[in-house]
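Let's start with one chain on its own, the form predicted alone, as structure tokens.
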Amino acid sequence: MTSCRLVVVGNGMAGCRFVQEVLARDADRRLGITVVGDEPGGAYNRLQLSNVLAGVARVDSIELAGEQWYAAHGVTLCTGTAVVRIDRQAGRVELDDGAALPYDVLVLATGSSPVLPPVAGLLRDDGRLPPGVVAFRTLADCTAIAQLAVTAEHAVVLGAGVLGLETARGLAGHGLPVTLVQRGSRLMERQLDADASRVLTRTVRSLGVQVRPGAGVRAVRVDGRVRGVVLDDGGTLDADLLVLCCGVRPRVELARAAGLAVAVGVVVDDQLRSSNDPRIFAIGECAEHRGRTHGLVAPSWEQARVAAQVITGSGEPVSYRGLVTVTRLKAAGIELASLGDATADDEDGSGDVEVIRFSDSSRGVYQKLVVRDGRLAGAILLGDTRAVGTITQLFDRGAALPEDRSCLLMVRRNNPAAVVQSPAMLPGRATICQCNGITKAGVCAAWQDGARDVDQISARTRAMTGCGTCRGAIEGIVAWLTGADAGSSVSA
């Protein structure tokens, strides 16, 4: 019998994971859970939308939890509806269909909204985008872009962050002429330094994407539908498909209207509670913890875990302290990982920062380590990411680096036949899936418990349900385990 009414606003990756974490801890089903999602259907992996657009993933393969899953677990799911008001005094949320849901505990997982740049002609008189213009954020947006691309003659992608690059590469892979426009002077300027951006620009151009860095858009040309863009320098680009990938901002309108503490995001403490209402929690992209918001999935899922443990009262007391994240680019022909303070340099001569670089422009490779006080502060691995596992482990643990820093980047560079390190050589604590924190030992434990292929490993551990870049490593471990003597035990 339920004794606490738990309402979750948002059924994205954070909200869905939170519900799963609660169910895993609430064995007696004391909590009656209702989830409200403004998109139709169940939850899906937003990180894989660019792969769906590129044609390397199917829509059904990115599902995290279908509507039937919620019903089977006794969770009430309200889809295709939105919360329009939080009544904190009455303890209820009001929906756009006139219904009201009472709550004892409320969790906001409202995510982010796409940023629309202040460009003339971008919005119609009714405030909507003109035909042919899509702000890429949801599965419906992905479907719309794919349909428009079938008949488009030229596409412009505005914004050269991770999503913009993945989108441009995906469209170019279908043979559509694409121009990537970035107001800043370099691609992925938050994650890459100037040298890395130059190497990435050459790689992207070699894959069929035209790149226009340092080019702001002054206006959008519309004649019934989008026809092109006018740049700050007066130049024009023809386009009958314009995709906006200009960043996101936390969705905090509900929280602000309800009088919750809001800065950039909903201000929360170390237990993810609103700083001025202990009955309300916020997780994921809408939450601001210790002055920071984020747009990556690993922190969202860690926040979901912490909030679930706090709300259910299970296990030891727990706090969210922040999480180290690795930015990965998922696009055919491009390998990229960036973590920490990777843009720092040592040009000031102060000696506070030590930088180790390796560059091979002919292969599109650029690697960089930023070291402070003998420990890794940041890294860029472009074109060759074989060392990412080792480097991430060193970063996570704050471990002292070897005196010969370059050995961390020289991963069998002179032995191309041995591209992937044998799984037998990896320590059990090595993190294989960064999004979910799954180690080699966790993969081995799942295999020994009966999971015999990558899909079963994923179902058991949740590995590969985030950005998906760990799939190759898990396939390698599964192949190694499968090839072992069936009568012997495998040590992690």
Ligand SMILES: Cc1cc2nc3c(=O)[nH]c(=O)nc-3n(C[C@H](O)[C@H](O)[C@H](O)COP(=O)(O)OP(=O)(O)OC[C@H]3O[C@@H](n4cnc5c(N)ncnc54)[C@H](O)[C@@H]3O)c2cc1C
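Numbering follows the first chain given and starts at 1. Just so we're on the same page, rigid core means the largest C-alpha set that superposes within 1.5 Å between forms. Since the structure is predicted, the reported quantities are computational estimates derived from the model, not experimental observations. Compared with the form predicted in complex with the named molecule:
- Positional change of residue 13 between these two forms stays under 2 Å at the C-alpha, relative to the superposed core.
- Core-superposed comparison between these two forms: CA of residue 31 displaced by less than 2 Å.
- After superposition on the rigid core, the Cα atom of residue 22 is displaced by less than 2 Å between these two forms.
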The other form holds:
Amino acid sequence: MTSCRLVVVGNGMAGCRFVQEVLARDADRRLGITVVGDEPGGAYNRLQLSNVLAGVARVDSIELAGEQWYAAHGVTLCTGTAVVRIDRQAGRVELDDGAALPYDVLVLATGSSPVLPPVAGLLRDDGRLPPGVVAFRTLADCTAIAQLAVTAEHAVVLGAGVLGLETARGLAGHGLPVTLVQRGSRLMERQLDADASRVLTRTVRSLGVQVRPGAGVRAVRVDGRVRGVVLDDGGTLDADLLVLCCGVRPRVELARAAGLAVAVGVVVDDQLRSSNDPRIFAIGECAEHRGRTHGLVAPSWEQARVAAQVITGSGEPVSYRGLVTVTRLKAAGIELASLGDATADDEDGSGDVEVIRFSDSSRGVYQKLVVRDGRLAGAILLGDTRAVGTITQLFDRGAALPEDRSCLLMVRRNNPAAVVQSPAMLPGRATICQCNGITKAGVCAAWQDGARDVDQISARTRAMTGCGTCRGAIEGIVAWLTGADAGSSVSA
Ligand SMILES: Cc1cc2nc3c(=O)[nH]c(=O)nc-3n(C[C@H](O)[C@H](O)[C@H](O)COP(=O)(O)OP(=O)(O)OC[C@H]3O[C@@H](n4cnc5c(N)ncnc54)[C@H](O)[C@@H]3O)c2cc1C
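Output the form predicted in complex with the named molecule next; the form predicted alone has already been displayed.
Full assembly next; the chain just shown is listed first.
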């Protein structure tokens, strides 16, 4: 029997997972849930849009929850509808179709919007982007880019962060000439140092993407539709498709207008409650926790779990403490993982930081460990990410490192140190699926419960349902478990 009206604003990665987490805890349906999403249809896996664009995932395979799913679970879903105002006094939200929804508890999961760079000619007089220009965030954007790419002769991608790289690689994979333009001197400058960026640039070029680092764009050439860009040095690039991947900004307009505490994101406490309204929560990219916003799914899903537990009051009291995040690139032909303080250097001679590097640029390999006080503070694995499970686990635990740090990067067969990387030797606490926080022990437990292949493991644990880059590691564990079942016993 419904006794509490719960309204969720935003049906993206955080909003959808939050509803699933609530349903799992609210067996006697005390909460009447309404979800309002301004995108059409049900929820989909936004992370997989890069793979859809690259042609390695189909649109129908990225659905998280279709409209029927909400109906079947007694959740009211308003799609293609935006919340335009929060009336905290009356305890209701107002929708763009004139309707109003009362709430007892309100959850904001409004995500982020793409940043539009301040470039002359980028916006038309009506404030919209000219034909041929797309800021990439949604399925509609992805579809628009894919359609434009069919007839385009040259694409320019602006911004060489993770999204820019994945987009440029995806378009180049279709045979479209692509130039990746970046104002700063490095690719993925938040995750990579200069050496890693150089190695990655070489790899990306070998995959058919032109790279122009250190090239700011000062104007967009438009003649009915986009025709190209003008660089800061006066040079020009022709383009009939321009994709903007210039970062994101939390969507906080509603919260700010309602008088909620907002810094960069909606300020929340350890229970994800607004710091100045205990009836309102914020999760995902729109939330700011302990001075930090984030742009990845793992913290969004962890916040969804914590908020669901707090709101349903089920189980142990929980707090969100922040999460270590690993950035991985989903681009065919590029293996890349970066975590922690990966750009730190030892060149100031202070001795505070120890850096272990291995580089083989002809093979596109660059690996780096940053060590502080004998513990791992950051890492880059480019071109060979086989050590990522062990490295992440050492980082998570703050464990003391072996004296010979380099053995952590050596995953060659015939190397005695390599044994640490095999599924058998990987500790049970090693995180295998970063998006969902699934450990090796979790995968083994699913196996012991009867899951016998990667899809069954995924259905049981949710592993691989985010970015999907853990598939290879899970296949490795499944192969090991299969062999061990046939032979000796398995222990996580
Ligand atoms: C192409 C692409 C690839 C990515 N790859 C990765 C990756 O590999 N790994 C990773 O960790 N992260 C990745 N990300 C980032 C990841 O998608 C986000 O971190 C995640 O989606 C955040 O979830 P969220 O729910 O906070 O925001 P979103 O998923 O953006 O959901 C917010 C939803 O709220 C809706 N909304 C906003 N305001 C209103 C309103 N007023 N009324 C109604 N609805 C509203 C929005 O339209 C949207 O549907 C990727 C992002 C993109 C675009």
